Every structure is written in structure tokens, then in C-alpha cells.
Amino acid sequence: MPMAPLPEFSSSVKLKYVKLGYQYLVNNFVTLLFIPVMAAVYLELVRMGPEEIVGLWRSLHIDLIQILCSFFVIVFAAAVYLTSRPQPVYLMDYACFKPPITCRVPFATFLEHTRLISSDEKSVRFQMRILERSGLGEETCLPPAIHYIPPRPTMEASRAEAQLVIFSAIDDLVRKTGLKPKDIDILVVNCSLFSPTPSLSAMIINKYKLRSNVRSFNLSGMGCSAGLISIDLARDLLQVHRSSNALVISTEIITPNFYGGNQRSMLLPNCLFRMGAAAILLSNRRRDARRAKYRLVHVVRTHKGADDRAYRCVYQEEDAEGLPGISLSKDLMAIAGEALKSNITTIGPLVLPMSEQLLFFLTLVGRKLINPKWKPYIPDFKLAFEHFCIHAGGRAVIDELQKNLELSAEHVEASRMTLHRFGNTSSSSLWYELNYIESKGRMRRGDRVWQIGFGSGFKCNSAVWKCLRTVKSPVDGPWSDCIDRYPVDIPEVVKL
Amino acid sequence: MELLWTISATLLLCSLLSILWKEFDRRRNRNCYLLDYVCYKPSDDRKLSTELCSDVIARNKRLSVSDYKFLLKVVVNSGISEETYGPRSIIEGREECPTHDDCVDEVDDCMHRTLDELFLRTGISPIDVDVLVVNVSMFAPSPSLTSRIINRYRMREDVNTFSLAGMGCSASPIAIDLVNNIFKTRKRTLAVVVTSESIAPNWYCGTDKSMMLGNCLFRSGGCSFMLTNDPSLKHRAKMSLKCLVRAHLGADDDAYSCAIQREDAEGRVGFHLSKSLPKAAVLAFAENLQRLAPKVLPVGELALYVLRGLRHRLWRSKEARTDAATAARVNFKSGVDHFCLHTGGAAVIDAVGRALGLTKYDVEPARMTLHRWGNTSVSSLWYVLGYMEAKKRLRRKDRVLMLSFGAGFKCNSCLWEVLRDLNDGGAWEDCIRAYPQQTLVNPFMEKFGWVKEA
């Protein structure tokens, strides 16, 4: 047997502790500054004695009038600071759409019918196989169109769909925040794969007769980061408007889309989207900040459009038989970590705190200057975030973000379980994992979360949340029923 | 204390100087400038003539005599000429059933021909760009069509991209909209919208009379459009947008189904459009100008409207005429120049040139627009401006209103002011010498006017 590695063992506990103290060092560099200069003071002031301290102050002359006057110059420069900042943007609260059991499809069901309705054993096959890797759950749902033999993908079943699950998720906010549909400014909806027209925003605005100056938009095709786009379009808005609050609806309609031929790199969306919506409320007022949840920090979009090869990564066309769908390449895994490298570029100086930022300045300095041989330094993004929220877009991405950021499966359990329990709700799969940390009672006040959503484009956009409010469980939301279950142990293939 | 006066009077000049900078970068850094704007103009083997056109009725076999004389008499009374754009699936008779790539290749036409030529004629490469709309109702493929322009013209990746769709006929205010809220947060931004209507996708191929319309009346066509709100790009752009108003009557459920996508009884989908629609488009457009007339109209003309209200309702009982349209009509030309009207059709460019008290000559870009270019949707305002800048009648300081309808229901308008004097030829520059055409004579007249009295 090996000798075991002892003398690397006990070098990197001590470099654990260098890590530690050099961090601390670096980031209350100000603090640790501050602490001698004030004892120094504080021992000459009790050198002087009370009556030098006295006459010193009276030496000074000032009278009542200068003192005013002063005060008054820094009252007015603080609230001169304060109004030139950006409004806050606060998420008061939100709601996610949870699917009835009988929309259900359990691994049997889906086998069944995709047996019944495909003439090809091999891409059955082939979807099994994908299901049995898949860390899909047997409790996600798909819309009540997809379950006839064949299914029903019309136009109106579409449109229920629609209605179904932003209604119920609108409905659920509604009740939570008592919020009033004539006191919408703002409305944002987007859904990427169906777009009637008068668009989804229409469909709500009449449903809930929201006022006739409401500034809607409709976002669509923009895949399944979204979501984030939506917020960030919100964001823009709320910092125009005063005095304001927003609707952001994130959800993905599953009827219209459900691919009916046997190209492989087509079948794999029927097996991963599930039917999902969540419903966000924005505000900028300042006094909302006593209710709110989260404020909105920062929000990062990334675009891979100008490559190829990440273009053309998630790309809807038709198959040889003119079926259209939506087919995922090979390469998606590599190009995904690309687009985060790239976000993370831009979010690092954001959200880093000095010490990490210094170590990965001074490790590309000498990787550019002394030896270009050093390894490239990964900041440690755990010290910047408490709670992460990646895109449940599959296993694969998951493992992938796990490996690239070096999180813990603790960090990444949010959405392993919601990808079990709800399947890839797209869009709004983010608010479904930032549900199930809530359920657990993790959530506490001052708490940063980061949202991670990659799509179609390629994109890869991210958005950072600041935890107003302890959040307290039993959270009322899609995980009531069934947190106690969760965490469960996903196996690597469910043979079925 | 001297020092600390000084100190005070010093702060204090500082803090006012500091809130009075900030007011005036943010008035010089957020107004929003149309830099410029190309209008799309397919090859000429994508005109639709008339027998193009009887001939793509006659196609579906499922319409009955009376269905094909309603098709005919809807065409013939619609003032479009032979000189308008169809998808080129249509043309060579694959309407029934278009492929992805038909529908994908229409859209990619129109963008690639505007924006190259948008580039070209502004000097500014794609690199530059910050902030992309596309918005195309009724088609929508994954990646989006903002994908496709990033993808083709290698833009940054921090390009900030927004595609907007099913949003109807009045979607460009929207657009614009969109871009001048991001131009108020944000200095030295530059934005592209590209606007276009899809039509291979959405050929309706059944035998319900309210679908059938959309068939007859859309045509191709679609914009490009540049804006920014550098104060530096300012001695090149052609207008300055002044105010911009959204109404929208979503919550009338008439107004909402009045223009809608649905299946027909046998499960193909069309574009409904029902007999409550003017009714909606009345209620929308009255919204829309309650909330305009504040914003665009000189204090004189409102002070005037509201002493012709009062005595109209003072002296209604000896009054003859109890009209209240025309007891207390608002005077629109006091305070804008030019109409740029949706050329939804020759009845809604009449409707509203009734409405808003207008002449033949205000009106005469919409009609000369329908007439050369049909009902291109969202993109029919641009060929409107565009038609004005080629009669050389936009002056600087002139004062232009942009209304458009559509589903949902909206009524959206903007107004611009023109910052120098335009005649660029643009997408009319061949044609403009035959407008205005004095008869319009409808080629289709010709050949079917028989069925106006069958």
C-alpha cells in the first residue's frame, strides 16, 4: 500500500490556515487599520486628562451658529450621496406554479406512451435511456395535451396550458403579497417556444384587467436564461419609473413543442421539459423595503452568438420527415463552460470580495509576466455567495457548474432536487430552486444568492440576490408538500 | 472659526454644483435620436400581380364561389397595386405548407438587406452596438432572432438583446419604448431595432371568412432603425423623439378577442379578425390621444378645447347640434406637422384622418404607402416617414406623429421632432416620381371589378 500523501496533507492544512488568515487580512484591511489608530488616540485622550481635554475643546472658539451651519453642509452633501444612487430594486415576493398530480408522468407513463406513439424501438430505447440518466423524479408533470395518444398540440390546448400555469402562479402571488392588479406599472412576460398573438401579456392583461397605461412587453425565442432578461428589463424600467412595481412572468408552454419524430438530438427536450411558471413581484418604492424579500444587486448578461459552434448549440429546425423540434448538440456541456467563464469574468469584480480579487490579479499578472506554465487561479466564489441557484437544465450542466466552481453538494442541492422533482421547468427553474432553499429553512438575512440561467443563443446570464429578511419555514409554496422528503439520493442510472 | 466657514461655504457650493451637473447630464444623456432608418425592399421577382394573386385563391380548393368572390372583393377594395412584396413560399405555391427554413430565410432576408445597408450608410460597425430589439409578431424560432443577427454580424458579447413577439401591428412604438427607457439609465448607448412582419408561417388555408382577410391584405416588408442617446451623434441624426404613449385596452374583453390567432371550427390556424373591431380600435385610439393631447398639443389649442367643452355644455340645450364630436373637436395640426398613420387599410387611414380632422394631403403618405407597399404591419410607419422624406417635405423643427393599432387592443404613438433637413430617397427612391398617383386605379378593379355587382 502507498505511503499516504501525510507530508501533503499536513502542508495543506497549513496553507488552509495561510488561505484564512491572508483572506481576513485583505478584507478588513480598513478595520484592522482603523483599530490601532483609535487606540492611540484613546491613550492620548486619557493622558491629557478631562480638564486638557476641556480647554482644548474650548480653544477651538466654536459657537453655536458654526456648529448648526456645519451639520447642516454634511446632512445636505449625505442626502446629495443618497439621491444620486440607482432606485433599489426589491423583490417583495414570488410565486411558482404547482403542477395538479394528475398531469404526473412517472418514468412508466412516459415509456408507454412514447411506445404507443412512435414507431421507432430505437429511440424509445434511446429515451429511456436518456430518462434513466436523466435525475428526473417520477412526480414532474407535462400539460394535459401532451398526455392524449398522440397528443393534442392545438392552439387552444396551447393557450390553457398558458393559462393554467401563469393564472395559478399570478393567483398564488396575488394572494401572498395582497397585491392589487390595477396597481401594476409594469408587465414582463416571457415564454420562449409559444407566442400567440395578442401575446401571453395580453392574455393577462385582460384576465386581471390590469389598467390601460401598463407598460407591457413580450419576450420570446430567447430560451431558457430568460428569465434573468425579463428581471433585467424590469430592472431597467423600475429605474425610469418612480415609484413603481413589476410583473415578471418566466415560463415555458410544453404543448406546442413536444417533438413527434426520431431524430436523437431532437428527442432529448421531450424528456427533460416539464411544465413550470413563476410570477415575481418588483418594486422601487423605498418604503416596500420593509416587506421585501430580496433586493436585486446585480444582474450579468452574457451573449456566444458571435461563435458558431455555440450558436448553433440549441437550434430549432426540422428533421429529414419536415417535423420540426428543437435539437441540443454535442458540445453543449464545453460551450456552457465557456459562457459561464465569461459571465463569471465580468460578475468576479462585482461580487469578489478584495482577497480574491488580488490573488487573481496577481496569479494573471505572473502568468503573463514570470510563467505562463502557472495554473490559472479559479476565485472561490463560495465566499462571495452563500446560496446558488444554477439552471436545472439537466444533469450534465449541473455536474459541469459543480466541477467548474468547485461547490459542494450542499451548494448545488437546490437544483439537483428540483430538477428531480419538477424536471427543467426552463425559465423559471431558478425560482423553483430558490423555493426549495426557503422550504429548508436556510435562507437567513444578509444571505447572497446567485442565479445562473444559460439558453438558446448561447447564452449565459446571471443575477445576484441580497436576502432582506430571515425567511421562515414552513414556506408556503410548490415544496409544502413534499420538503420533508428532500434531500433524496439521486442515482446515477435508475434502471428501469 | 474662518476655517470652518470656509469649510461650510465650500462644501455647500460643491453639493449645488454637484445636483446641478447631474441634472443637466441627465437631460444632454437621455434624449433618445433616430440616427437613421432603411426600409426593406425585396427583389422585384417577389412582387405579387394580379394573376399571382387569383391564382393563390384559386389554389385552395376548399373555398366555395361565394368565398372566392368575397377574397376578390376584399383585394379589389383594398388600394393596394401590383407593386407589392409576398413571401417567396407563396409565390412558388408552397403557402400550405411552408418549411422552417421558409420562414427562417423570409425574416433573415429582410434583416440582412436593412441592417448592411443600415451600417453602410451610417458608418458604425456592429461591434459599436449595445442594445438589440427585433420584433416579428408571429414568428418566433429558438435562438432568437436577435441570436441570428449577433450570430451573423459577430457582435459583442455583452450586447444587451431584447426580441419581442406577438405583440401586433402597433409593436415599433413599443420597441421604441423598450430602448428609450434603457437609453434613461444608461449614457453613450447605441441601439438597433429591426422591425418585420412573418407571413410564409401564418397563411391561413381554411374557409373562415374573418381569417381570410389577413391573407389578402398583409404584405412583406419590415425596418431597420439606428438610435442613440450620445449627445455626440446628435449633428447626425435625422430625428429626436419627444414623447411617446402606450394605451392598451387588453381588459375590454371585446377589444381583446377582436384580433386574434386562433384555430377555425376545423383546427386550422388563422388571424381572426371580428366585426367589434373598429369599435375597439375607436375606444383604443380615443385613450391614446386623451393621453397625447396634454403632451404634444400647444397651451393655446388645450385652453381653446376646453372652453369649446364648457360652453358646448353650457349651452347644449339651445345648441342644434348636440354632436359632441364635432362641438369639441381637438385642432391635432396646431401642434404636429406630419401623420405617419398604420396602413392597416384604406378604411383605417380614412377613419382616421376623419377623426383627427385631417386633408387630403396628411393623409397622402399612408395612401401612396398602402397603395406601392400594402399592409406591411408593424414596418408600415417607416415606409409612411420614409415616403414623406422622399417628397422632401420634412424641415427641421417639423413635428412628426407616428399612430399605430394593433392586437391586443393597442394604440401606440410617438412623437418626433426633425432635427434637419431630410431627403434621403430610401426604399421610394425609384418610385417616388410617380406618386401621388391622382386615380388610383386598381389593377385588380380592372380584371375582377365584376364582382362588386355579382
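Each form is matched to the other, and the largest set of C-alpha atoms that superpose within 1.5 Å is called the rigid core. Keep in mind that what you see is a predicted model, and the values were worked out from it rather than measured. Residue numbers count along the first chain shown, from 1. What changes on going to the form predicted alone:
- A displacement of less than 2 angstroms separates the C-alpha positions of residue 483 between the two forms, with the rigid core held in common.
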The other form holds:
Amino acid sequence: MPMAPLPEFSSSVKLKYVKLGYQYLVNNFVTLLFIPVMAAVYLELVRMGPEEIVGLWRSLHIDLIQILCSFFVIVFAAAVYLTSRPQPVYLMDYACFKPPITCRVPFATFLEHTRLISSDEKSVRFQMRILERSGLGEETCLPPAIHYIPPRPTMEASRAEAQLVIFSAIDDLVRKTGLKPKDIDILVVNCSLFSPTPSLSAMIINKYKLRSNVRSFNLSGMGCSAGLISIDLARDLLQVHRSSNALVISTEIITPNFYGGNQRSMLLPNCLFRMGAAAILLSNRRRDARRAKYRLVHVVRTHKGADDRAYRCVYQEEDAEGLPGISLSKDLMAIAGEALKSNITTIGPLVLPMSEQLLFFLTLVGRKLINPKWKPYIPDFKLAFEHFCIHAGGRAVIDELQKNLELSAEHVEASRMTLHRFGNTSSSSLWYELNYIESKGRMRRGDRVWQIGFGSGFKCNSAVWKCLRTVKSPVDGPWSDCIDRYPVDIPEVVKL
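Since the structure above is the form predicted together with its partner chain, I would like to see how the form predicted alone looks, so please show that one next.
Just the single chain follows, nothing else.
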């Protein structure tokens, strides 16, 4: 009689409950150990009776001096702890720039302009293939100067774009929070490729008439991950300057960075990068915890610049004809994977439950001592976070992280839809993704958010936020007029 085939053990329902039981046991080991100890103490006290308990207390010979000294030590230790612990950093609110409809660039318009500008048909067809597989939609936007034929990437046009995106985001943030410009103590601006004199931070100070003693910083050349570097810098400053507000601006100015040549590695940014900016208000005042949306839990930064291949994988240079542009290496995805691996190795112990850390450690020891061919254990980061904001640098970036972290389609939905609606907005893309999650009404009190950014250098940076209150779906913002249409199906190839 033929034997019935064995069930697939890896997909067994019983295995699922075994894993859940293991996670509960390991993650609550201290609690489960503490309960029987307390029960034993309680039963012993009940057995002894009140007279024996009083006799035991008197036998300790504790006098008033010892009690007062013990009380003083406890108060002193508590005071030292309260004064030396890190200042909490709260995210009060943020705002994202919503491009005007006049700046939209449908595929047909982009390709028509490309054909009028370029006489190289191979370059035109190459950009068409990139657009077909990019994951971008028909509503992404480019600044007005790029709409001219030929484009006009002048300093005046670049400043005009900077003023449009930055001032619009700050105005929305001021309206949402009631923030007065005079209350801003710290200003951090990041823009990688446009660094004029006076700086963009000086432009903001001039526009909003900030105080003369405002602590301002302008970060440039740090790529798409600079938004989280700005958050990290603001956090460090808030640890030093108590009772302060910090305004962080993340953007990338597209106008001066349009590439007019035919080198393929430099044409990719033309196809992917679009307008965007975000303004974020941080505070370290404990009284603001009631009004804040999120609390910053961790920032982890990884820099692979010591490796020449990583250093040059996103590189600003001139082509053979002397035209400047940003060259993207074919090794970019492999280098990004290595940077992510280093980053999650650092952030894992900070956020993963003990059950996942133990499994990872045992697998690592087994591969070293027993069998090197054992498959490495990939920690389940879905146990540590409810929401993921992966830098919308391109479809390949999102695909690779979804595969490596074993995320579901819903976990990467915010990233894919942000790429489709707004394109790659560089360092501000993480905030468009967070706003997408909020607009869908998915953010609940206690939820944890993992923001992951990649940038030139090469860098991989992470920030972990904890939601302090259930966030209502915003009635305005970049998604207000289209959130009901999303998510949309994005085919692998859009035939143009």
C-alpha cells in the first residue's frame, strides 16, 4: 500500500503555533520566571502569619539612621539618573511639499522633450526603457526650468525652485502646528547638490526673520540619506540645548542637476528624480509629549566610504564632452545590500525581540562550528516594526529590500506608491511615505516605524520612531487629492 505523502512541514499550522509559543516564552522569560518566585514568597508569608513577620522585621535591627541613609542614597541615585538620562526627542509634526499641477511631467511629455533636446536616438530609447520599468506614474513633477526647450538650469531658476519647495513646506508646517518662527532654536537644512552662497539655511532665516542666535546648519553632498543625518544632528543638538525646538528641512533641488549629455549612467537621474521637500519640527520639551506624534527611539548610521567601489558608485563628474552629471554605477545595488547588512547588524540588537536574537546567534554559532553550509537566519523585522519607510530610490531598491527582509506587499506599499506618485524625491521621500501610511489611517498608538535611507558615499541610515497617539487621516497634504485611488497596480513594464 503506497504511503501518503508527508505534509509540508515548513508551512504547517502546528509549526506556526510552535514558533509563536517559542517567541512568547523567550520574550517573556523574565516575567515567567518572576511569577513563580513571587507566588512562593506570597505563600511563605501566608504560612508564617503576622506575628512571625513582625518578629522577622525586628530581628533585622534597622534603626532610624540606617533608614534615613538608605532614603538619601535612593533619592541621590534617582536625581543622578533623571539629570543624566538622554533628552527625549519628539516629532511634533511635519509637512511635505505638494507640487503644482503645472509641473507634472507625463511620460509622453518627458519623451517628447527628450527627443527635441537630444539628437541621439539611442539615448532617447534608453530613457524610454528606464521609464517603462521605473515604477513612476504619470503625475510626477519637474521644476519649471526643466520644462523649457532646452532646459534653463540657471542659478536664478535654482533659487526659485528652492524657495518654492522649501517655503511651501515650512508654511504648511507653521499652519499645522501654530509654530512662531521666533520659537525656532535650531535649524538644519540638507540639500545634496545645490549649495549656493548665502546658504539655503540663511535663505530661510532671511525669509522668516529667525532670531539672531538661532543655531543653523546646512548639509550638502550627502545624498538621499541626508534626511536622517539631519535628524541625527538635530537629536544631538537637542541633547545639549534643553527646552528647544528644531526645524529640519530635507530637499533636493533638481534644476541645476539636469544632465544634457548621452552617457547612460548619467541619464538615469533624469528619469528618476523629481521635485520634493519636507519640513519636520522636533522638540525636547517633555510637556510636548502630549501633543507630539512620534518619539525618536534610535538612529543608526553606516558609512562604507572607506571602500573605493562604494565611494564611487554615486559620483558627480563630467562626461567625455565636459557635461556635468551624476553617474550611477552598475554595482549600486550590490553595494547598497552590503551597507544594509552592516546597518541591520547594528540596529538588530536594539529593536529585535530576544527570541529573534537568540535564533540568529544560535544559527551563527552553528555555521561556525557545525556546518558552514547552513542557511543564514534572517531575523524577522516584522516582529520589531509595524511600518516600513524604505527610500523610494527606484523599483530595484524596493524589490531588493522586500526580498532581503522578507516583507509583504503591504509593508512596502508606502514606498512603491510614493515612487509612483512623486518619483524619487531624494531625502524627503521617507516623509511622503510616512504621510501615505497616515493618510490610509493605519498609524496607531504604540506602532513602531523604521525609516531606511541610502545615499552617496556610500551610506545606509536608519531611524526608528514610536507613535505616541493614534494619528487621524490628514485632510490636507500631498496625498489629499489622490489617496482614495491608491494603492494602484504597477506593472513590471509600462509600454510606451
